[in-house]
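Just the one chain here, laid out as structure tokens, in the form predicted alone.
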Amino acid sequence: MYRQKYLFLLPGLLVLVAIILFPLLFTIRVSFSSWDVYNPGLNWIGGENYGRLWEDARYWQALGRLTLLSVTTVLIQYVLGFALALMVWRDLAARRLFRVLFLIPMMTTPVVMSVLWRTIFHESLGPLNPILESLGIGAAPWLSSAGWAFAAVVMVEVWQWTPFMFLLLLAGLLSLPNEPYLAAKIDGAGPVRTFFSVTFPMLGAISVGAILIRLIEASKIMETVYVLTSGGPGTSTETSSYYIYIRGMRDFQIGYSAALSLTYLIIMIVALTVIAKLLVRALVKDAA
């Protein structure tokens, strides 16, 4: 009877092996081959792909660009999401309506949103530049200038995924106890001091979870870049995922793209683990 309980775990274990373990092991094997459009197959070439990767400046530039993009977008999303959650948390007219409106961008697929924003950012036909000109600001080369294109990607990501931060932080605010706020009121603490001494520390654990989830998703950004800028102009908005897509699906360098993917996976696991520990030390410990 004791051993029979493991039979109930067998279906889940088989699914795990089928959809996670086997593709991972196969990718590792492919990364040690020269599989491309000319030489398909699993011939063994050792670590040549990893040596080539080490000297691939375009890949490391894309990784640095992804880091900047992820940190910037997640930080802005956290600040805006927290502000919106605080606004809706308090007594606000039609706050149920605002809760629904804030979630609309998140419920739309990234490809559809990117197509919509590409139309908005169009320098001659889009509505954004005429609005800026009417305000006396002046038109901007949104998709033809490296800096503006990067800013456009940041804007789209912030617009679409700030509602996710809003949702998690609002759920955390609604679960907070009232006693600390009563004590703060008795002590004469104002709104700002109450926020930094009571609200923010008690939301430390939720903040860490929300930031990590968004960092994981932001590190995989692909659809927005593909539809909005195609990595351009030049390679100014090219991220690691998009570069791996170019090498694997456009150039059909399967072996090399597998090595890129594994290296990217290892870097992300290590980086996110370190970030998680730093966030817990900075936020959750203070809350305790």
Contents of the next structure:
Amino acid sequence: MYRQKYLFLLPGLLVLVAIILFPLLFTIRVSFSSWDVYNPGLNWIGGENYGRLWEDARYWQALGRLTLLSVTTVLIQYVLGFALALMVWRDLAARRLFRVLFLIPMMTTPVVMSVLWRTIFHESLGPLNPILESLGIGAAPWLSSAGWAFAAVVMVEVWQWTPFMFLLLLAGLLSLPNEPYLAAKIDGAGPVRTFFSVTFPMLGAISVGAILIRLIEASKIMETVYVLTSGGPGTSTETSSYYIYIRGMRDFQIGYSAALSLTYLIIMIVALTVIAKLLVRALVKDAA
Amino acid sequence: MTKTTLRGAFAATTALSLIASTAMAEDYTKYGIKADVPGTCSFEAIDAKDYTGRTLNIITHAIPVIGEPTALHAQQFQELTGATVNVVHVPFGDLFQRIMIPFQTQQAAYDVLFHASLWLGDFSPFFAEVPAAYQETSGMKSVTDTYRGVSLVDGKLLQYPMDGDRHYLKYRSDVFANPDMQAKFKEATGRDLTVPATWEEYNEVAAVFNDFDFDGDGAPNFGTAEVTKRDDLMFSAFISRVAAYAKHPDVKGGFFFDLETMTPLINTPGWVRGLELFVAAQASMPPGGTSFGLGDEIFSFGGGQTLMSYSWDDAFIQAMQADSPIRNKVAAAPLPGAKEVWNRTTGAWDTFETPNQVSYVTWGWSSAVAAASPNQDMAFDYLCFFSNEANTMADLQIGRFGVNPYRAEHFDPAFYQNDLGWDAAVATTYADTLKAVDSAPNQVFDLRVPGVGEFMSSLAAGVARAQSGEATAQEALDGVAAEWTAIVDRIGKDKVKAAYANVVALEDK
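Let's see the other form, the form predicted together with its partner chain, since the form predicted alone is already up.
What follows is the whole complex; the chain from before opens it.
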């Protein structure tokens, strides 16, 4: 009689296959074809696309740039998000207002915010450089110099996604038991010692989750780069997702971009698995 | 004939006369036109058609550029004919794939398609030829040879012309005419201030007037605004800068490729010289000018920030808006030329006393009917109506519509003077410049071959590397040439060559 339970699972499994497995399998099949603007269809060219991407220096450079961008932005987001969460965790006037204010950037549409930031960074017409000049700091070539453009992308990402870290870490803080803090107080631990010996270790698991979720999202960064810099100057802010977009949607090399996407997916799965294990070992106290 | 029959005939004749007189008296100016122009696709002619119960599907660009007139004329067409017209607006970045995917998967998703004319090499197998009846209309007859030419593939008219685009030089005529500015320039360079005839002169003028308040409004002005952002049509700006050095008037057989061998020419010395000057001009751009997209260029020159610019009509039209601070203080001229031109036949630079000027006929929106459309009659009627004389003259007056001159009557300065209120001098330089581009003996056209997006994407990436200092001009273009060779091999040399022959035929005519 328990066999009937599979019948009840069947609709869900079919939906799963339809929306997850089929596109994935189709992408794998497309990656072995030369489908492009002048040669539509699923012909078979073996591993030609994979051989080609191995020699595609621009793709690997974009992947290296993405790694740097993801690690930098997520680290800054974690530190800032943790600080903000600690700030509104307990004794702060109007903390409800601050909690809502901190969440606003995350609730805005990335493309819209990128357009606004592009206007802010605009070196001729934007407000940022005049403000910096009036403060005596001096104007910066935000979008026309490689280093500054990279910094601009980091700033927008940090501004947009720090609230996500804040939200998760605040939820973690609010769920912490009170007893360890009472014990620490009895032992005479100050705020810094309490943070490093009690708060931080107890938030280890949630920190790993938050960092991993943000790393996954950060590794797909596309809208910000597309709107803010278009990958430039030169190729200084071109990330993997943007490069795959150019090859797939702009150049219409569907087969090749499928191979790029799958390779990227595999690299991400391996890298994030390794990172997850390392983070768990470093941050989660009871990790076996 | 009985009395009853006579009475019936009289009644029928009277009724027909009444209907006819009512139709003749129809006032179509309520649609925003000055007056209906009689013809095959006039308001009156389209009004006489009945497409009730039929549906026309159109894909077009986002509002306002082209998207707004598409929707406006769709609404009018619907009211006049009774058809149901669905218009899908798509952002530019998605337009190519949104058209191409239904084509490749053999779905008749759209009857009418608005697109960039340079995509013709990719789309041409899926377009229906414009029927002879529409080619004989007065509106079509007045399309200039240049803009008819960009719609032809192997002699077949596959695109329905509804826009004309080209690059030309725009400059602040008030500054060039100012004696103080003339003296400043003479002091700095030792020569008289003239409208740049070569790109070296352009860079020189831009440098002298860079970071200097030449219009006395208290804010610094700059020398040149150019489209420099990698994936924002920068390739067109670059080709404008290169053409004079690389398109020798006496050497036929290809500008982008050697048509015989299909070897890329983009890393030859003429192209490299153009790129070097493009990179050098960055010093005379406004802050952020090295990452200007088309919108930035329009507002920089059109808003009075820069002395000179070159690209499409938009910045000029922006400068001539009623509320513009520089209205009637601008002028147009053909693109600067070059006194040294690379001759790829002899492998040497040739010197010209009069600069070699090359007109770049670039981009331009176009339209077409899908070959798989079951509504081709209605679709061609719509396009014919869209671009009828009355609609076009009305659309030309609205800058944001993106419809620019492409018919003989559009090059009459009186139109801009009388209908748009421009000063005579401005109207004359504008219309004369556009006419000169149209009839120039040395022209360059877009690379309308299969895979044009990939070729231009590769070119823009290479130019961007040189602009950012990642590579020298020669290194960057050598890299592009290698990529172009690989693209040609992948697509098939014969396919690209066959399509490119159509482009070369226009250039070598």
